Every structure is written in C-alpha cells, then in structure tokens.
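Below you'll find only one chain, the form predicted alone, shown as structure tokens.
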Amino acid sequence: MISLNSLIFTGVLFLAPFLLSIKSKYRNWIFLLINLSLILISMSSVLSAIITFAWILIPYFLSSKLKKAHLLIGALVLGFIYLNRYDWIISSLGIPYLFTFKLLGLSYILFRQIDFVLNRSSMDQKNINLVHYLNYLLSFYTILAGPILKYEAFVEDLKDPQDPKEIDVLSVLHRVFNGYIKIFVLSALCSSISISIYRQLLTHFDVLSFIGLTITNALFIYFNFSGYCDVMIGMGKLSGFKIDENFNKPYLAQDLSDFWSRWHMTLTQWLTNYVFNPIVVIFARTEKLSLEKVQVIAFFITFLVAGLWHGTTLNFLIYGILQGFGVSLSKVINDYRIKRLGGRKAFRAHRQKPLVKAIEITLTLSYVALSFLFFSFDVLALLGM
C-alpha cells in the first residue's frame, strides 16, 4: 500500500520541473521551499526537527572557522554512528540513546557534508551561501539514495539550469517510465519471490532454492536501485539538474574492482577520493610496504567502510568484509595475471576471449549475488547460526 508521504513525494516530483526548469532569481528559493517542506513532512516531532537542523547547520558555520577540517569530519562520523543507531557499537560502549527516531537521508547527507567541509576553502566563495548549502544537502532528488553530488557542480546547475528546449522530453520520460517499471513491477516481483523462497529455506534448506534466492534477490536490488536512479536522474534533468549516472551494466563486470566501477559509480568515486586515496598516502609514507601491498590494504579498508555505511547491523559488517576481501583478492590475482601474461595489454586481450569473459562474469556475479543476500536477509539464521 502506497503511503501518503509517497504520494506527496510523487506529486512534487512531477510538479517540480514546471517550477524549476526556468532561469529565475527565485529558482534557488523555490527549490529550498520544496526541500524544506518535504524534510519537515518526514519529521515525527519537534525534537527530531531541532536535532536534524542542528546536524545540518552546525558544520556549515563551523567549517568556515576551523583550521583543521579533519576534527570536524571526525565529529561528524562519530555523530553519524550515534544518530544512525549502530547498536552493535553504541551498546558495546554502554552509551544510552536519548531518542528513538532516525534522520531522513542521513547517510547521503554525511557524504555531502564531508565534501563541503573538506573543499570549502578551495571553492569559489561566491558560490558559498546557506541557501545553496541547504539545497545541496536536502535536494529531494538525491537525499534518499543518491547519486552522490559534488557541491560546486550542484550549485552551477542550480544557478544555470539547462535550457528546456535542449532536452528531449519524450526520451527522458521514457527513461522515467522504465524506472517505474523496474521499481513497481520487476523489483516487486523479484522481492516477492525471494521472500517466499527465504521463508521456505528457514524450514527446509536445499541448494537449488538457495541459488534461486541468491538470483532473485540480486535482481531485486538491481531493479529497485537502478530504477530509482532512472526516475531521479530523468526528473532532475527536466528540472535543469545534471545528475551523474550511477550504473553501467554492473552485472557484466569481470572482477570485483570492475563491478564497483560500474555499480553505484558516484559512491565509488566518493570513496576513491575521500577514503582510498588518503589511506594510500598514509601507508605509502611508511616506505615499508610496496605500492601493490598498500593498494590491497586500502581496497580492503575502503570497501569495509562502504559496507558499514550501507547499514547498521552486523549483516552489513559481514557484507563490508566480503566486499573488502573480494576487491583486495581481485587486485592480487589481476596483478599476478598481468605479470604472468607479460603486461597489461596482453592481459586485456586475454580477458576479451569469450570463454575467459564468460567465466569471469559468472564468478564475479556469483560472488556479488551471494554478498547481496546480507542486504535483505538474516543469512546467519538461514545457515543455522
């Protein structure tokens, strides 16, 4: 059953292009009014509103005064762990929760805050103001599940939207319609099947049903997430926003690194800039490890962080470990194969052979699909653990 909030959101989604697709000095304020209205509708109490806006506003004002931005980033991460209720961390430390609600879009707001705080000093100061900042953090096109935006690119779209006459409206609406088909037909069907299989497996485990669960769950996650991105990227374009693509045929990836260059691409880029690269720099300074070993360590930590960011339960910790291990192992194996085949050119040619490609895609997709089970189900219970 569709909720009232979902109906309101859908209505705003289709009304917004008429309000935002024009170049106007009021565009920024109209967008802010829409974003604030939607975020306020999602709040359950005055306390939730106070905490939400404190969380949003404090970094904006502090970031202009602190010389060491990393202290603020550390505080944001710790606050994120508490506000997002990572129970297995908070409870182990004996810290009590002072409230029960969660902040809408907190995970994506955190990434935008970090981007803003770390890059504020190098930005064009004319582009920095509170209205731009609030729209950047609260943009209803991307607050729920991305794609992840960069502040300056967002502000440019806000100030100078694409001319509606240059947009192929029918093509964009076709993409949006396909996105809704993915969400409400394909992903809903796969979800229904996977839930039914999971319930059967809880009473009687068999391998074929487990394989069916793995396949249908992986299809559900892809159709649901990519469909959402299709809708938001398409409707955002009609409103003058160029929202980055997030998918590029990820289930045709030939290893885990290749997969993450195709899946949730804006997340991968963000992790590369703000987690992977800093880790490489830190470990490289020791001069005790080769660059290859440093990269393997950095890959593991980066994708462990990615897993933990996706969710608050131990399931996501396991998912992060699996992704970190998988990407690191892919790096080690590919480096070995490059040396054995005599260089990257020969390695790339070898991977284009139909049989090699088919084997690599199958192995990669199988590993990804198995790890995705931790997104949707209590796999440990399923395995009797």
Given for the second form:
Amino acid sequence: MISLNSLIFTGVLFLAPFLLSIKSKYRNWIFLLINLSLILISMSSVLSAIITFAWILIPYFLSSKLKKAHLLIGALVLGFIYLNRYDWIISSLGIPYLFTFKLLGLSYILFRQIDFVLNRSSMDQKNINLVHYLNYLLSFYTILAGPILKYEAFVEDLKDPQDPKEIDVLSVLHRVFNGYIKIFVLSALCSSISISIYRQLLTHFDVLSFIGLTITNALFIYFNFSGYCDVMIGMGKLSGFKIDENFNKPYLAQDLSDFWSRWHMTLTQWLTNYVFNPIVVIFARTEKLSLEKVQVIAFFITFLVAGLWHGTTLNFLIYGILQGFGVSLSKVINDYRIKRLGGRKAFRAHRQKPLVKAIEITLTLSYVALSFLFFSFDVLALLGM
Amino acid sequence: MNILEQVQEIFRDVFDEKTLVITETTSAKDIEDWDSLTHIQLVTKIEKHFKIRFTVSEVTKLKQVGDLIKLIESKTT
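Alt. form predicted in complex with its partner chain, vs. the form predicted alone above:
Shown next: the complete complex, the earlier chain at its head.
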C-alpha cells in the first residue's frame, strides 16, 4: 500500500509549510515547482507527459481566443470520456485506445478546467496567468480528490496568503493527526471488515450480513474521504492556503438535498453552478414546464453527471440514477409535507422535534448507505443478477 | 419605483412573504428559503421583468442583493 510515490508525497506535504508559508514573489514559483515535480514523478512515460501537458495547456491558450466557451467545454468532456476510458461508451462505439495510461486526477482537473474556461472572460483579467492556472489545476493539496476550489477564489488566496503567525498550529496539527487516524485506522478497519463480509455474502446471502456490509462500507467511505480532506485542509493551512471545507456532519442530514449540502460540498457547489442551474434556467425561461418538473429533470441530469464523473463503470450510472431519484422523491415528499403543515415555517419547526429528526436522519442515512454500496462493490453480482 | 423596490416585489412574490424587506446587503444567509431553486426563480423573474439575460457565471456569482442591482443597472442602461 505504501509506495515510493506516496512516501515522497507525504514528505513534501510536511516540508511544504517551511517553503510556502512566506510572503514572497517566489512563493508561486516554488509552489509550481513542487506541483510539477510531483506530477512528473507520477508519469510512466514520455508519451504520458506529452499528453498530460497538451491536455492541460491547450484549453488555456484556446480559451483566450474563443468568445463562446461551450464548444471548448464540449471538446473537453469528449476528451475526458476517452482519456478516462469509459469502456461502455468507447468500446460500444468501436473506438480503439491508442495508449494505456490514465491521467492522474483527471476528473478533478476537468472540473477545474471547466470553472476556468467558463469564467475566464468575466473575471479580473489581472488574475489570469499561466503560473496561477497550472498551480490551480495541479495543486498537490487538491489534485487527487478535491476539494474543488474556484479559480478566482484560489488566485485571490494566492495573492494574499494567510500570515503563519495567525495560525493556531497546534489545533491544525490536531486535525491533521485525526485525519490520519480516520484514514489509516478507522477507514482501513471498516474497509477490511466490509470486504470480508462481501466475500462471505457472495457465497451465502443473508440480510443481517448485508446490513453489516452497508454500515461498514458507509463508515469506510466517510472516514476515508473526510480524513483525507482533514489532512489536506490542515496541511494546506500551515502553508498559508485556504482550502474550502468539504464535509459538514453529512450523516446527520435530514433529507437527501440536505445530505448533498453537507457531503463533498465543493462538488455539490460545482454541480449546482455548472449543471443544475443552467438546466433550470434554460427550462424556466421557456415557461413550458412547471418549476417542480424542471427541478426533477435537473436533479436527474445533475446526479447522472455526478455518478458518471465518479467512475467509469455502469455501477456509477446506477448510483447517479439512485441519487437523482432519491433527491427528487425527497423534494416531492417535503413539498407535500409543507402543504399539509401549512407553510415552511411550521415545517421547519416540525422537523426540529427529536422523534421526527431521528426518523428523518435514519431514513436518509439508510438510503445514502445503500446507494454507496455501488461505489465499492459489484452490487448486481451480490444480488445474483 | 427604483430598481431595489422592483426587485423587492419579485422577492416578496418568490418567497411568498408580503412584508419582506430587502437591502443591498441582504444575502442568502438572511432569507432561510433562499436556496438554489428559489435563486433560479429570482433570476428568471428578474430577467423577465427587466427584459435582460444573465450568463451562467453571472447567475452563480450573484450572492447579494447589492450585486444583483449593480448587474441589473449595467444591463438596462
């Protein structure tokens, strides 16, 4: 599990605060040097380096020439489907693969590129330069798994890093340490338990073990991802970076849209801005469908995109559909409850009652945990399909 | 009616609160029902009322009533 690359990465992570917690004109260059070095050591061949840098640089230069960004974004998405090997699309179209490597952190890079390309024309032009752009895409704090920052916020933060004297180093290190415990102890433990239950279930299915699998898997995913974010946000802070929070007690959410405003928050924000909102605005302008219907359509498309973005297999497509269905359903139920209770105020008060709260949290968490099974396991095989 | 008052009418309509008062510093934090969907309702109603169009990045950047009014001003003059 521990490779040379991850050892180097950890070394850099703890060395970086000494190099980067300075206000100097060289800070951005040092940061770039670290980011590029880490990318380069992850490369397996010259060809992969060429493709990676072409992928990163071409949109930067093209987006300055284009008035409408949509064509470029379409091309990026198509390129992403190919480079990230969506086998059920590529193979069914009979397109051959020309090379075998996968680009490190490509999913996250794509979403950052889209943020940059879409906003380029409307942002402060002084904030645009290649060094910022490369640091934004390749920042080693966020390249592998987010959080997904916005280009403008990232650059503003680069220009005015937090003074290290203002940082409560001890509490930050505490958070980082907890993050490591979440990753290497709690998530590792839950992961190994869930895998052994899964193996057992494949030969003999029983409901109790299935519930055990669902719980340990949900814990594994939460500890792993939130622990990772704790480490990155904390270590980033020690270097003067402000990295957005990504989790806010997600398993205490009271309905699915509440869940998505607490889980992988920066992804939800991205999807809201660049998928959900545009769809709703476009449909709402036509005034052909009621806003409720438009919303359901937009939820489905948004979570389909979210599911497919997470992984290349059909399992993720199912996961996306489940989420789209769940969020739509919870919206419809809540609208009905608001009407029955006579308004939003009464509804909010009603939801604060301990029993109602407990039921809502349990139902939401169960739905989420079941859908998360598609993330880790071949659920269809498990159910004998 | 100035722009703020006209926008306030739209807010009252969307949030279904006849007495809602907004200022330039009002943001989503101040109005509990101001979520992503009501945000879109606001945007499309404002577009229609002032006969203007917002772009995707403008829609996402609008966080405060003040920003909204500035943007409407720049698009209507």
